[in-house]
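Only one chain comes next, encoded as structure tokens, the form predicted alone.
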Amino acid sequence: MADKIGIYVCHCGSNIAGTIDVEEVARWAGKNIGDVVVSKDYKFLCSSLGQQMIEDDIRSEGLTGVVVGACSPHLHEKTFRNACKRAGLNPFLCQMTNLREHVSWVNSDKAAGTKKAKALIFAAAERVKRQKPLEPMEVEVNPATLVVGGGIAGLQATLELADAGYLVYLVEREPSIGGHMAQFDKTFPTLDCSACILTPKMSEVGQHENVTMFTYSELEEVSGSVGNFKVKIRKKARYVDYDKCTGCGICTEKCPRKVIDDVFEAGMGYRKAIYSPFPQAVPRIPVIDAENCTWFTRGKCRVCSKVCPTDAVDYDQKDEIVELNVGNIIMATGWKLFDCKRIPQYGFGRLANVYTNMEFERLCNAAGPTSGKIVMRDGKTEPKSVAIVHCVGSRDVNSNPYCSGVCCMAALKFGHLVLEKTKAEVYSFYIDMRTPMKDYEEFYQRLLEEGMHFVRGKVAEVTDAARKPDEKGKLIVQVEDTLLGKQRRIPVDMVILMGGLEPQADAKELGLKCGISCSMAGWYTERHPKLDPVATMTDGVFVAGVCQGPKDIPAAVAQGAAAAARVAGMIAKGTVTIEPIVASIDEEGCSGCRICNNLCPFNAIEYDEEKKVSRVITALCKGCGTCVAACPAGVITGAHFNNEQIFAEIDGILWDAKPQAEVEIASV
């Protein structure tokens, strides 16, 4: 049977038209490319009106296949699919081009553009013409869902899902759920006390009986697919038994020794080799640190094991791994905070009243070492001048480019629990002032009614050699105010850092396990920043909080519920729907050479040990194509991109360059 081509090019406002002359490419297509018996141009093509132009068409011309020159796949190729198939025509034999991104926005000469605008719609004409009937495939979903990480945005995603009548696994890495948010003292810009917000949450999800806990364990492996998902969780050896713990508290109230905490107290303060991290903590058993439990280093104490009332301290637990099968899985696995002496001209760690951040947390909590208390590092005087500096690790090229996106709100709540608790001057130096969320810059506005100084310039140095006698005992924050044109010398008691938010330091290992890519940054990659902000390109697999990047608190609950609503109506439906678009293996011809499997950015190829031949798990699958090229024996097809259709589409973009060539080959 005889191709029936459709051409439909779209104006897309002056997008297009505006250095294309869209007319012209739809006249010339419908005279020199050959099987064509529709060629039209339209305003708007995504309307209604244009996809019924298109469904009429297909209808009254008996089209075999059709071409859209418009924007972006990733953007409407869904659109004009699923308008085939509702015309009665398989939605793989639709081809669209992208005359947008890869003309229009980038081309200013009307002429060249609307030349190459040709070669493209060409280049589509003559790969549609050798595309094949392709039908989507169907798989069940299992209900269970893992969510990983435990802090604000897990447990919303946990909380969603569990009240909707959904088997959930949360997996968390440390002794309790909560993640930074339990650190935390107030939240911007309302001022509410965190704890009093999270803990009901930790409470409610600790207490659901559709909720399973696996604390102070880790995400040890995944395989499987959307649908049906197989992982394995370590769960990490607490040396007391779940069971028979009460929670009582007795074994670390009598512990004899004492460690710094560099994880909840951020090394303000102290807690017992055995121990639960904050008095909220869900669950309430407690864990023993093996590096430095007497009993584990020197075989003498046993205190804990004495006292328990319930014998539940076990010296003898080992790690445990624990396999489950769940449908989809939600990434919610946080941040790390900026390593702050990776500036050392600001002198933390060096200078001993230099505070970051989450120190600075712990110091202004009420539940925290100081009982909330703003004083300096003898843990008695109070500073009469404080320092917030701003951007330190964000918005450098020599750390991280990006902005963090909370810094300032936070440097402003810090400067209103100073100016609340003391009578300190309080300096904010900053670069940009950014609040531009609901009631941030009214937050702003009242930080300036209440006194905080603000000094716009990136600081320099902080130092404590003193210049004058002023500046005697004294940190001196070197900085160029930039609003009066000057070099600043300004000596104060305290200086807080606002170190910036980075990707957790195993994200990129942990998103292999998942198949799911980083940014250069660190931050998981979402399937379209706009359109797909809590998917990921591997089915599946979401992502929610500040994993996919720097964002506060009201942004990661609302991610963490939108993850969980895109679950839920996977599970609501029974089944998801796979692209047929997948690569294939003639096993016939493979020779077990396994570098396909190697190469697969998916990890969708398993090797069958017993025939000695690679398969493609087709539900992993995502088409890109590196099996096809790396193969050396050529078996491995990628269904839609098969070498005709390649060669075909690179012949029609040459159209203009072929008689050249002839006349050259002619005169040899």
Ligand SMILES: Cc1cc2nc3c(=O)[nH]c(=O)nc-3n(C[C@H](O)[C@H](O)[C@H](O)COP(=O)(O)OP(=O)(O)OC[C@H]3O[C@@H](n4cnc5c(N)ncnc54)[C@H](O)[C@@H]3O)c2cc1C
Second form
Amino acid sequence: MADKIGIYVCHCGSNIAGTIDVEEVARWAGKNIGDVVVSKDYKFLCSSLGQQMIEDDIRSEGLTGVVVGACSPHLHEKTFRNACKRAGLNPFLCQMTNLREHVSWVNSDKAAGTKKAKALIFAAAERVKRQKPLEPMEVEVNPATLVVGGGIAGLQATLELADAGYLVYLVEREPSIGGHMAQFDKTFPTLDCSACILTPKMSEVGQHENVTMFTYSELEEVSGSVGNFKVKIRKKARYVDYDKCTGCGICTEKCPRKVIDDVFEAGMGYRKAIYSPFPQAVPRIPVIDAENCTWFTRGKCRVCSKVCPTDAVDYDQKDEIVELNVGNIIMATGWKLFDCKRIPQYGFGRLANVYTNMEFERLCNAAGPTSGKIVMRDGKTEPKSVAIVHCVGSRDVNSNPYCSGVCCMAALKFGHLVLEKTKAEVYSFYIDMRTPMKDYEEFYQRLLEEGMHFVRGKVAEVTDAARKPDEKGKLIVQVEDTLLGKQRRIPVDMVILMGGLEPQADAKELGLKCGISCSMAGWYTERHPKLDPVATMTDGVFVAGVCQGPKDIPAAVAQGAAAAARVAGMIAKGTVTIEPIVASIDEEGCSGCRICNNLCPFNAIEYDEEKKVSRVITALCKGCGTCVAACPAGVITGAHFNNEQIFAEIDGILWDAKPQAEVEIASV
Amino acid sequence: MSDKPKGKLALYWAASCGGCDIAVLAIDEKILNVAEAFDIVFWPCAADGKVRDVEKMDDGSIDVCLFNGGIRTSEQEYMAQLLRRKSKVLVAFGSCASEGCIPGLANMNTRKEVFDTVYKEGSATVPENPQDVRPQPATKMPEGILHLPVFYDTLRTLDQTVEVDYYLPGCPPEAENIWKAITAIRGKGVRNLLCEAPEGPSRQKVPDTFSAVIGLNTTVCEECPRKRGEKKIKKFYRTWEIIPDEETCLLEQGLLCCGIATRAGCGALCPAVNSPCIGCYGANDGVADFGARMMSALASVIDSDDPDEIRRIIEEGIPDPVGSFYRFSLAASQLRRKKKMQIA
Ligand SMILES: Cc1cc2nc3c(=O)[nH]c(=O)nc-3n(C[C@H](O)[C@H](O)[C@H](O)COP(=O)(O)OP(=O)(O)OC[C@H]3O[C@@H](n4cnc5c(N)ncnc54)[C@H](O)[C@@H]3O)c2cc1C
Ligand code: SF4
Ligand code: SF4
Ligand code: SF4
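Switching forms now, from the form predicted alone to the form predicted together with this ligand, please provide the structure.
Next comes the full complex, and the chain you just saw is listed first.
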């Protein structure tokens, strides 16, 4: 049967038509590519009319293959495959080629763009002629879910799913769940007490019959795919028996070794070598910090073990790897603070009374090291003036170009707390005041009324080098006030640097483990920035909270709930359709050389000792093609990506390349 | 066989070592059966015959031509075209005709470099050549112009020159396979040979679905009795460096055994004598480039994640990748030859 190919070239408004002569491409393709029976251009192919046109042509012309030259298949492959399906053409006989991201958006020369578009269309047409109809497969969805990260986003996702009756495994790196929110005193803009709204959620998670927590644990390995992931979790040695410990806290009390707490107290306070990060920690089971414990470092002490009434301390505990099967994964690993030392002119780490925002959160926290008294590093003097510097490590090409989104509001929150708790004057040094969410602008107005001073300008320097008598013993903030249009030096007692939000140091590595990618800045990439913000390009892996990009608590919670809803939907449906693009081994041809046996990243290849052949377990195969490339006998075929199709595509791309002279006649 | 009318058989020898012609004789007494079934109309190696006799035959009058050797000169090219025209079935016989074989390795050099080696740097055949005389396609002499075949820059396989119907792999093909091929040709007709051809017999650009190769459609490991496990290779050895264990897969012991990628049919003769397969039966069906396949297979089982260590394992263990992986197939590979320097 001769092929009947339909070619459709989209204008995408002027997105494509602006730099490609789409009419010419369609006309040319109709004339020059073999077996093409229809070739059209259209304003918006993805519109219902555009789809209808393709469907009509399939029916009236009996098309056997469709080529759509438009945007990225990420966006619309499903759209056009479905259109074909509706018209009775197997969806895998539709091939998209990307004329937008690959041609028009990256090029301004119309002639060159048109030429490249022709080559891509030619390639797609040659390929589609060799494509085979494929039928999607259904796999069952394991109803258990893995949530990575026990900050507010992860907690919300966990509770939504657990309350719906589904099993959740929650993995948290720190000894307790809670995330950054547990460190705050108040939350903007309502100023409710952070602990008061967070700890009920934490204990609910801790006690939920459908939740299994793995705290002080990390995600080690992920294999499998949507519906059936296999994950390995490393439970780091706590040196305290989880089942025996009652959380009485005697060990912590008696432990002689004090350590600066760089994590929860942001370096502002101390903890013991055996500790639980804060009183409301969930779980209450402490951990021993072996790096600082006297027993581990010097072989003496064992006080904790002696005082423990239930004999729960176990110095010989080892890391443990737990294997779990889950159907979906939600990543909610949050953020880390910008290292304010990277901007040395602001003096953090050098000038005592320069603080980071997280230090200040602890300083004004009623449960913090000063019981919420705002005092300077000497531990007693109340500041008479406080400067808050915005955009430290945000909106700056030298550090991070993006806006961290929450610092302006946190700065206003700090201003309010300082004004409430002290008699100090408070100055905010901002570039732009960003208060777009519900009740945020009102909060800004409130601070204006409360008498906080606002200076618009990027701070150049914080210094202790006094030039005038009133600057002596003070920190001087040097800034260009862009509203007054002049340089100002404002002497203060205390400076708070609003450090920005940054991706976790291991975000990329962790993303790779579950097959999701990061933006340039390092935030996890969502499937679509507007229309699919919590799904990712890897089916069954979702993102929630700041790990996807800077946001405040309400947005993080909304994403946690959204991700949970997506997962619940999959569980409720019970099965997922997976693409039939998988590898298969021709058992007749397989010589049993076993080259492929160790390669599959999804463990989808098994070896049959009896028949001495290898086999692909279809349900596990993701069609990555690793084994296809490796099989020296060439007997593994990747459906939809076989040699014939790929070579045809290459030949198509090179349609106008002159074949290298096959014969050289000697010129002796 | 004898009740059928006798067929007409031709054999020819182009750029090859001559082993293929000898291999035909290695079918022993069965050669008599061949003679019984076929009139041998042209076989320069065994019987006198002139090109002009062939030229005079009717087109398509030879039933089967077994053609060994690659195409290196204009004369070989002419003979390939002539025999193609005169034969119903043209068989690329042996590795040289099928994939270039050892003569094809000269595609790593240009004609000038080949001539420099032979005529300038001195060799067994031309020990001294003070005037730097080189073969000329045409030399004017008082008596007239003398002609020599033109020596091409690139060696081509038979199917890069004319259309080929079937391939008989091997360097040389094993006697058993030759006999099988001949009986099949005579019995069922070649077209129904071991592999069924869905449409047209000649090798497609991408031999994906159809094989015109007279051989098995799997690789040497299938015929090799050694014990195989999952492969993880930390070091490659050259054959003189170790005496391999007789039972375990040679590749697992670090020897560059090409059995994994080489078409079966030989009976795994080399691994049977504790020597790694060197790949003379060529690629399996569906494999467009033997060397690339070998390399991607081996790259997949090198047991290290450290780029420096990987580089060391490869550099120390595989000093001659072309010789190791393209020994037989360079001319037929996707690259075909080493890139020639552009002459400005
Ligand atoms: C100074 C400051 C004040 C703020 N104040 C407010 C406020 O008042 N109101 C407001 O709405 N927002 C505020 N924010 C923003 C708020 O902090 C975030 O919106 C919130 O923390 C987002 O929660 P999350 O769950 O996404 O991330 P996080 O709170 O960072 O939680 C992530 C969790 O994942 C864990 N984790 C990380 N990596 C791994 C791993 N590999 N394996 C296992 N677990 C891992 C972490 O330990 C952590 O527990 C403030 C931000 C700053 C900087
Ligand atoms: S293509 Fe091969 S290696 Fe990749 S997932 Fe499938 S079986 Fe595994
Ligand atoms: S690599 Fe190919 S031939 Fe070897 S065992 Fe795997 S499928 Fe079989
Ligand atoms: S020794 Fe060679 S032919 Fe035999 S099993 Fe190993 S790789 Fe295959």
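Residue numbers count along the first chain shown, from 1. None of these values were measured; they are calculated from a predicted model.
Considered as rigid units moving between the two forms, the segments carrying residue 144 and residue 68 are different units.
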